[in-house]
Structures are given as structure tokens and as C-alpha cells.
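The chain below stands alone, shown as C-alpha cells; this is the form predicted on its own.
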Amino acid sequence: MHRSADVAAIELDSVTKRYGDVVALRELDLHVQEGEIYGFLGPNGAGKSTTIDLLLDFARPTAGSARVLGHDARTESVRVRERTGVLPEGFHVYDRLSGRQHLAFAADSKDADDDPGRVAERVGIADALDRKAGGYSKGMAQRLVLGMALVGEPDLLILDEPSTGLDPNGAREMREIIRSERDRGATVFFSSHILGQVEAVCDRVGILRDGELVAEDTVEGLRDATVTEATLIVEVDRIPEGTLGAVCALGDVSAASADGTVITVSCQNASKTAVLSTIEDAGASIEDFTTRDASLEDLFVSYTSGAGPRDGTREAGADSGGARP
């Protein structure tokens, strides 16, 4: 590891990127701390790929600055790439080369001494290590390119849609690898459309819309900052007449239904106690209840549809209790 003290892994300051008349990024500020797992989300066309291209000097900002691991992304791009492992969304493998040759090439290019067999074991392709990569499935090829990204213990991993093509077991193994890389001190920056994957591993999440960062926080922080509802599932001994009507009459309840002796209520988090009290006041005895909070998918829709956070809550760039360096 080549870590510099008190240096953010990624720093984009007022970055704008134009392609002709199209503005791909608009005064984007993005700071990612060393050693965190940062999920980068946004609908197609939001500017995620452009952001990654700027970090790797595949594109250059029209205005603003980009630094990676303390290095200028434009003038010190070779140094950045030496310390970064990348799994690009549009990856490809060389059909005539074996998995072992791919991994050996990655080790040579990074002047690393990683054993291809151990890397292949870690990413789950040990049995196919000496087969030509042209015969790999999409998921196996993805594992191979991930293995190449892991060679040399990079300080930063940039993973663009890392779970595409993986089955559930592969997705779980991917999460384990991401966590283990973070645990050894690496920073992981990844974008994904598989929001459950992001929710399961990320320390923080940034949501990009139309080239602007519209939200940035922990998943729990984003959940607290939106108007997205929770679902309250209440098990009762019986449902007296008028119970559902009384629950629906509460101000922050949008829907209530019953199935047997189970009442399901969609409401704001702050109203859950009032819902439970109303059910009891109607004459039912509550035997158990659970809450299903808004998923990251719900939050994503809320922010990218323009609903945004509630007044007075954190938006991207606001103070988030020390989440930024």
C-alpha cells in the first residue's frame, strides 16, 4: 500500500464536462474518503460513466479539477493507474489467452508478484484457469477481469456494474471481496443498477441525476431524509369493525389493508406509534409487529424522480456529521 495521510481517495471539485452542447456533468463536487465503500448511483445518462472516465483520464473536465489518491487525474494519470484496479462495465477478454495468462499479464503490468492460481481461487475461476478465456461465460469473464483488478493490492478499486452477469452466489462472493478489500484498507468506488447489492455493502451512497449529485449519505441517512414511507405489518388477535378506517384517518397513513389477522399499513416513520395505538384503541390486541423500511430502490426513485429530501434535511454537499474528509 502507498497511502498518504489525510488524503481523500477521490476529489472532484466543481467539475463540469461538456460534449458539444450536451452537459454531462455540472459543477460536480465529490469527495470519497480513503478506506470506504462508496456506491455511485444514477439512471442511465446521469453521468456516472463520464465521472469514472475523468478519474482514469479517459476524458478530461471542461472545468474544475479531479484528484485521485492525491494525484492530479490529468497530469499524473500513470501514477493513478498504477495504484488503481478497474473493472469497467464494457470489459473484454482476449479469446485466445487463458485465464492464467490474463492474470500473469496484469501482474507484470503492475510489477506485482501475485500468484495467478491464488487470485483465480479468490474470484472463483480456479477450475478454468488454464482454459482460453474465449470459452468463458459472461459471469466467468467478469470474475477474471475482477481478478485482474485485484492484482497488486490496489489502493483504489473502481468497479462499474460489478455484479452484472453474476448469479446470486457470484453476487454474494462479490460482496465478500468488496468488504475484504475495504478491510485491508483499500477504497472501493462502484456503480451498480443492482441496488440491493449497493445497500448491502456501502458505507455511503451518492446519487447522480442529470450530471449533478442530488444526494449523498449513508443509506440510513438517505432513508431519514426522504418522504419515502415505511411499511408496518401488525399481527392482531382480531380486527374489530372500523379498525382500518380509523388507521386510514391518520394524517401520515397512505394505505391500510388486512389479510386474516394481519394489518399492513403504509405510513411515515413518525406515525408508527400512532398506528399501533389506533389499532389497540379499536379493540384489537397486538400480538407482534414488524417494520419494513424503504429499500434503496425506493430511495433511488424518490431522488431521481425529483421528489428529493424533506425540508431541513441533508442534501448532497451539506454537512453530514463528519462523513466527508
Contents of the next structure:
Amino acid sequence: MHRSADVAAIELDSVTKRYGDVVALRELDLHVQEGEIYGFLGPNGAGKSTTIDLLLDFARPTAGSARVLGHDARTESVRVRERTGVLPEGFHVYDRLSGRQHLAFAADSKDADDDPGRVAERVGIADALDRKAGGYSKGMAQRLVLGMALVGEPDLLILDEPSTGLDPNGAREMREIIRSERDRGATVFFSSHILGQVEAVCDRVGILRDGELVAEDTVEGLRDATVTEATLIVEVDRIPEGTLGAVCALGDVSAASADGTVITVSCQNASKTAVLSTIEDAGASIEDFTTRDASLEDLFVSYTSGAGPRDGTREAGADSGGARP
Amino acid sequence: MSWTAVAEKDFRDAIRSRMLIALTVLFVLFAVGFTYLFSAIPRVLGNAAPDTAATIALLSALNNASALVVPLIGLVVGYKALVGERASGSLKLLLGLPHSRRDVVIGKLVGRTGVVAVAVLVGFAAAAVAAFVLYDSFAIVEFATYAVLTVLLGAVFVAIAVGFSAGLRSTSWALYGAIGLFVLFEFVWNFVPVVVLYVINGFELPQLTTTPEWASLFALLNPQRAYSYAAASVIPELSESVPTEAGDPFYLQEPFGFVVLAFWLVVPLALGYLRFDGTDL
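Could you present the same protein in the form predicted in complex with the partner chain, rather than the form predicted on its own shown above?
The complete assembly is shown below, putting the previous chain first.
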């Protein structure tokens, strides 16, 4: 998985970004190796786009430093962007320019001699190449800008929510392009709020929540972590005060929440019995219970919406149970 | 040198704007209209003008039209240059490519000046054709020189507008800034010395035989006036249009018009750039 030459394509050191009173990133450390596909996961508003803005010098960090491809992201930004292909979030194409003119502009800007026709074919907009981009659908604009990012064989691709506006087929083609770029030797860093897009293609995944990295592992590693985890759904007659607190105090419980008279607990498989008896000891009588193995999705949800298994915080909120984004 | 790529892209983009086409048509009508008018007037008055005199008279008249219309074109073409891209999100495409913010600002200035140049040169070319047809003679060198100077005036106002566009975060404020400046130069500036003289003279208009130096200098700081000075310095026949005297200090001489134009070309743009460079997108 890790290349022998331990070179970082992206290196954030204790980066903090504040917008007024709002802290978008909190002492974030992030290391992306050269040649890997890194999936940057998190719900909307977690700070993913802010991180990308800092990498591209669209925004400047309040504290800490960022290096991209060995260059300082702030002072050597042009050097960074000479070797980086960018698919930003919330972009807009030039309405009056054709697809071909966009791609030619990208080639011109990067001193590359890519043929717009070939790039357009690769991203699937060859038919629309000579039409004004103002008439493109969201998905076509997304493909066009991906094409602009691919121009000049960049060493690093930074893709912010690349599947936005794409149908399932388009999303699959996007993944294929990401893989072939990695196989060519490029590093791919892309953000998403949808786990499914990430797990199919990423070598490593980082999960961001409220401006902090709450988990970072290979997809296999994350999956392994979930095998021993189970979700226990317990129906009780009532939930006496302190029940959730008592459950959370158990060593192997990573999250517990309640919705009405249903308690949902994420815990190690081996601890299920202990959880049930703790609930009964608290004064509730159990009417029914089911268990299921936690999926990667559950894990993602628990990382991004409530307590994460690895960051030690535990949630005992009585009414946030089972929330799905 | 990546500003050239930005300039080229921006020229292609802005040249397709409908507003520009409308302004070009407006300018062509102005230029051709004046040309026609000045061919008619001598005949009406019964004294056909000698060789270059007709062209020079035409240029003096065009001066007023240009000083009004060209700044307007420059501001309209320039005010959205950066703030518009920022608002729409295309700035992220532009700065995702390896352009420094300085190259983006310079590229915008050059690209949009190119657009203004097209409008101005089309207008002057149309006027030249009309002059060839209507006049007995036509001083082409003076006319061409004047056209180039008018492009320079356009560039100054593009630079001012791009400066606003770089420094402000809202398209409407960039527009208000551009309009405000236009009103200031067009309608307010020339009254300021008069009002000051009125006030320091105890709220009475002074009976002056000559304009005080500071008042002349202040008037010259208006880029539209500076344009007339600059034109007079390269086309001697136009020197009657500006109130310079042989003994005036250098800053009231005709060539100083170029210094004033250079100031307006550089300073607002530099301030806007510094603000743009210091902020998050």
C-alpha cells in the first residue's frame, strides 16, 4: 500500500482555518502519499472544501502550514498548480466559450499540447465540444472541467465532489479515470460526502468531521474495524434516566442512542450480553432485540454524525438515535 | 508570462458580450455622426476648410464624444472582470490553473483593453471611411494617432474598473464604484476648483484673469482632461484645445497628460490587486 519512497503529495501540519468566529479546520494534520488515491470523506460543512481551498491557495490558513508536491501551498502556489489538475466545487464554466476553447485554455495555461478532441473523448463530451459551455448540463460541465484537470498529465489531481451532477454511469466512468490516472503515477485526492463513491476506488480514506480528522485508514482497515462491531437494537418498555450513560460507560461500546423506546447501541460483538444486562439493571424491561453487523456505512455515519469509535467521545443524547444524513 | 493566456481567454470571452456590441454600435454612430456633421458645417458656413484643418476640427469634436463614451465603455467592459468571475465561480477554474493572481489581474486588464480597442478602432475606422467620402482631404496620420490615444484612454478606465473588480467582493459595489467614478470625472471634478475658489473668495465668484496653477493641475488630474493634454502634445494642431502657456511648470505642460494617464492606469489597479491578493476567494 505505502510506496517505499515515503514522499508526501499533500502535507498539512496543524492547520487551523477560521472564518470570523467559525472554526472551519482545527489543527488538521493530513498526509497523502505520492501515487495513492485518497478519499476525503465527511458530511457537508465538515471542512473538506476549505481544506482544498488551502491546498490551492484559494484561501489562506489562520495557523499551520500546507505543502503540496513539496512546495509551500501559500508562497509557491503557481508551482503547485503547474503540476496539479483541479476540479473545484461550486465552479462555473465560461458560458460564452465552447468546450474546445476551455480545454485549449487549460492547455495554454499549463504549457501542455493536449489535443482538446482527445481529452473530450476521454471525458465523454466529444459531441458537445464545439458548443458553448453555457448550454451544458451540470454533468457535462463536470466532465468538461475534469477534462481541464487532466490536461498536461498532472502529478496530482484534486477533485472536490467529482461525482456531483453525474448519473451512475458517469460516476463509474469517473472512477475509471481516477484509477487510470493513479496507474499512470498520479496522486488522486478527492472529496465526497458519499461513502459508496469512495470505498470502490480509494487506497486510503480520511474522515473529516467539524474540521477534524476523526479516522484515517485503508478501506480494508476500516472494514476490518467494522467486522467486530455490531449494532444492537433493543426495544424496551421505557428508558429510565441514566440508562444510556450506563451503557456508554461499558468499555466496548462505541455509541448508544435512543429513539422513543428503541435503544441503538454500537458495540463489540462480544459485549452484547453485557449491554443487555446493563439495560435491564437500569430498570427497563426488554421486549425485543435484534443485532446486525455494522456496515461500512454505519461506521461512516457514526463517525460523521455522532460519536466516533476512535476519538473517544461518546454520545448519550436521548433523541439523536439512529440519525441518518 | 501566463497573463497572455488569461488575456487571450478573456478577450475571446468578453468580445462575445452583447453589451460590448451595443457600445460599439453606439460609438460608431457617434464617430460617423460627428464626421458627417463636420463635413456639413463648412459647406453651410460657406468656407471650405483647408487640408488638415477639417480633420483637426473633427478630432476636436470627437474629443468630446470620446471623452464621454470611451470611459463608459471601459468601465462597462471592466467592472465585472474579476468580481463577476468570483460571483459565478469561474474564478475557481481560472485560479485552479497555474496563474498567479497578479497574472490574472494583468491578463484581465490586457484582454479587456483589447475589447475596448476593438470598439474604439471600429468606431474610428468607420469615421475614417466616412471622412474619406465626405472630405476633400483627410489627415490620416493625425487621425490614427488620435485613435491610439483614445485606446489608451479606454485602457485607463478598464484599469480603474478592473481595480474595483479585483478589490471588491460584490458585483453591485464594483458597479457603483465604476458609476460613481464616471460621474465624478464627468460631472463633478471640473466644478471642484470653481467651488473652492468661490469659498476662499468669501462665497463670491472671483474675477480672475488667469486660472491659479493648483486649479489647472487639479483639472489636469482628471483622466479625461489628461487625455486632451496628451493628444495636444503629440498632435500640435490640437494644442489650442488645452490652456497651456509656454512658461507653465512641467506639470502643467501638455506631455504631463501622459503622466496623469499612467497614474490612473497603474494606481487603482495596483490597489485592487493588493486587496485581491490578500483575500480568500
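The term rigid core refers to the most C-alpha atoms you can superpose between the two forms while keeping them within 1.5 Å. Residue numbers count along the first chain shown, from 1. All figures in this text were calculated on a predicted structure; none of them were measured in a lab.
Participant: Using the rigid core as the reference frame, would you say His31 shifts its C-alpha by 2 Å or more between the two forms?
Facilitator: Where the cores coincide, His31 shows only a C-alpha shift between the two forms that is less than 2 Å.
Participant: Would you say Ala171 moves between the two forms, meaning its CA shifts by 2 Å or more once the core is fitted?
Facilitator: The answer is no; the displacement is under 2 Å.
Participant: If the two forms are fitted on the core, does Ala112 show a Cα displacement reaching 2 angstroms between the two forms?
Facilitator: No: Ala112 shifts by under 2 Å between the two forms.
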